[in-house]
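Take a look at this single chain, the form predicted alone, given in structure tokens.
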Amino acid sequence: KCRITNGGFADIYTVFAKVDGDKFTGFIVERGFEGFTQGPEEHKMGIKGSSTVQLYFQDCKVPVENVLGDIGKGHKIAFNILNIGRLKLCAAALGGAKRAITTSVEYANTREQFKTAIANFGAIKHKLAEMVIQTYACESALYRTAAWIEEKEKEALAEGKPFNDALLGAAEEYAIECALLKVHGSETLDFCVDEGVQIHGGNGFSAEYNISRAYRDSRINRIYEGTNEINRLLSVDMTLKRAMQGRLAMMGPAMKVGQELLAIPDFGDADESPFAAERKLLEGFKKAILLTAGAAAQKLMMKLEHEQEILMNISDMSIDTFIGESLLLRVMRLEQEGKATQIHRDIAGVFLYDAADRIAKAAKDAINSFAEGDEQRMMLMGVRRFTKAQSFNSKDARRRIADALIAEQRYFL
């Protein structure tokens, strides 16, 4: 077994095998066991203060009371153990990025070209913008997600269930909201240390400056926990088998969205409630992904599966629907408690005019992919409509959330 973390000085390692050539199992196996071995530490691009080694396994023999729990039921446990690793992945990914952060805003501050400190600038400030956008956008999907879970775990426990069943219940209740989260906390993460490469200079490539080792070291979080092309896949895979399955409404509410393509437009009395243009954009969100994934499974069926690009279309249309609901759902709670402002109004404000853009490119080259004619043109119209958002001066927003983490000096939300 390739790429072990931790494998060079662990004692007990869980292990998945198959008995009898095709019951998948987990088991306990114990450093020193007859026929187990570990190679030499690997040497790696990033995260060198963890082992990382090679496991071999010669006529390894393994007690019987080491099985881990049933035989043939090992996918239970490593599927939905991957649904908690890839939730914590993204918690560890968002702590980097606010670590990143903080290093490039300090440096920022201090750093001075033409008589004035870098972060002046205002190409500076729409990095270091960004980097709080993105961060803490994606901490609000997290948020989210792990009070759902923690939700599902205990009404399981209410019900009597043991605890493992309890946990891993929950995780896969939201397996999807897992994969997504593990794309965008990497992502966000990669995102925030390749800018603070870039506001860091030249000293950003050299090794005596954090910032270049957080860049070697956030790499790893896109390939491990399932790479993030996995993920992708994995999420509308999931969606679509639970449309299937009964246990999520998509065919019907997908159907209702065509429909209205071919109605007359609503044009009745403006919603004029707080957030109402944000919560109708994210509306139209969830209506342009039903148009596609919609229309892909009918037209495609079985072919889908083989279509990645499209899957991955509809996941990138997916992430930012969620992580922009996660961002707008908060702000509103701040809001109603009184303790929002301008700042968090303007995160989410520039996060999802950015999102309608992205949404609406991601749609385009799905249904380019398998519509055309009369069909192409209507779902086209279709994302338009759904992704049209009001004009809003994101250059003035980043610079004010730029502005204010240049004052404090560090990642504050």
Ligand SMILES: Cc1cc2nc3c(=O)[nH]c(=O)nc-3n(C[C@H](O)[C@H](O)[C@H](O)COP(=O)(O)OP(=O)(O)OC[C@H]3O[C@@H](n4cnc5c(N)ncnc54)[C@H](O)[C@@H]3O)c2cc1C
Contents of the next structure:
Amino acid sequence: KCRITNGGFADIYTVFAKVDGDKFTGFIVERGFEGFTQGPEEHKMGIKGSSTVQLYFQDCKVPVENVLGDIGKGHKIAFNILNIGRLKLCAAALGGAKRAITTSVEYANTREQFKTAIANFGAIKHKLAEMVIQTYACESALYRTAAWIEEKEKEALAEGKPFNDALLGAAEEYAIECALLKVHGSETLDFCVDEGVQIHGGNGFSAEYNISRAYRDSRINRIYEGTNEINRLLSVDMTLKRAMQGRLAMMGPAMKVGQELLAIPDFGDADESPFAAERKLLEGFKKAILLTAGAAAQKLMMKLEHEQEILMNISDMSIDTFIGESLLLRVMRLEQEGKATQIHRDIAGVFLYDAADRIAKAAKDAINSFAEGDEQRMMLMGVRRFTKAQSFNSKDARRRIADALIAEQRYFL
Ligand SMILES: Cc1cc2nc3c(=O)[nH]c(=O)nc-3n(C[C@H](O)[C@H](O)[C@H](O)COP(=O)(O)OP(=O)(O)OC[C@H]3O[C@@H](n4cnc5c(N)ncnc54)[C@H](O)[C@@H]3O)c2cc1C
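Got the form predicted alone; any chance of the form predicted in complex with this ligand too?
First the chain shown before, then all remaining chains and molecules of the complex.
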């Protein structure tokens, strides 16, 4: 088995292998077992403080009492542990992102060019603000999912389930969200460290500065715990499977969206309650997903799994919608509690305004690849309607976010 974290000094290894060639099973392999050896430490691009080695199981003998769980039930342990791992990877990545933001704003406040701190330049403010927006938005979805899992786990414990079953079952319920968080968390960190290096200029490329280490260390997060491609594909696959099992309503709501497109648009009375426009936009995002995914599933059926580009489009739309909705709910809650500031409102405003364009682009790319004629025109019109955001001065909003960060000199939310 290639590349095992902590493999160089672990005493106990959790290993999955097949019994009789087909029964996927978990085993506890102990250092010193006959036939079990390890390779040398790998020379890596980043996370050099961690041990990564190759493990060999040449005719390795494992006593029967070291079978983990039941024979043939290894997938239950492996897949559910992955869900928790993905959630935790997101949390760790966001911790790193906050650190990268603080390091970057400290540098931007002290580095002077053209007789002024580079933090005063609009181009740098844009970067700093975007780092904060993505991090805060992703964290909102992370907290939301962690709370869901905790609630589900408590329910299962109250029903008398053992702790392990309760936790793993709860994580399975939110496996789709865990996959989306893994992708967005790792990409947020990558974005922050990349912009962090850019803010550091030539110094960012020097091994003497911490940000260059953060840049190298960040990269692995998009690869392990399931690559981001695999997690994107999985998120859509799980959604479609749950829809087919009746665990999740998709085809009914998708048909409703189709009918809505054929009907005369409802211009109704303007909703003037707080965040009405943002809530409507999010409803639109969901409709755009239902429209695209519903039509793709109906049109391509079993062929859809071979059209990975479309699955990636749907997954990207889901990520923006899930993260955007979590962010909006967090800001609305802060508003209700009287704790919201203009910065919170700006973060939600910019994220949703940008997400509308990203979602529209992903939906268009998908639709153009499988629909044509009137159907295509109708769907594209629907996408335009569902992703239509109100005009918004995102430049000034980003400036306010960056100015607050520059004044605090650290990630402060
Ligand atoms: C530092 C480090 C530590 C690690 N620690 C552990 C550990 O502790 N335990 C452990 O079990 N593993 C560990 N791994 C392994 C890691 O999980 C794998 O490297 C990772 O899952 C990717 O698998 P792979 O390297 O075989 O890449 P590949 O599967 O060869 O992927 C190569 C590329 O092809 C894409 N790809 C692959 N399949 C598909 C598909 N079906 N559709 C579309 N695209 C696809 C991938 O997304 C990727 O972009 C570690 C790896 C590293 C680098």
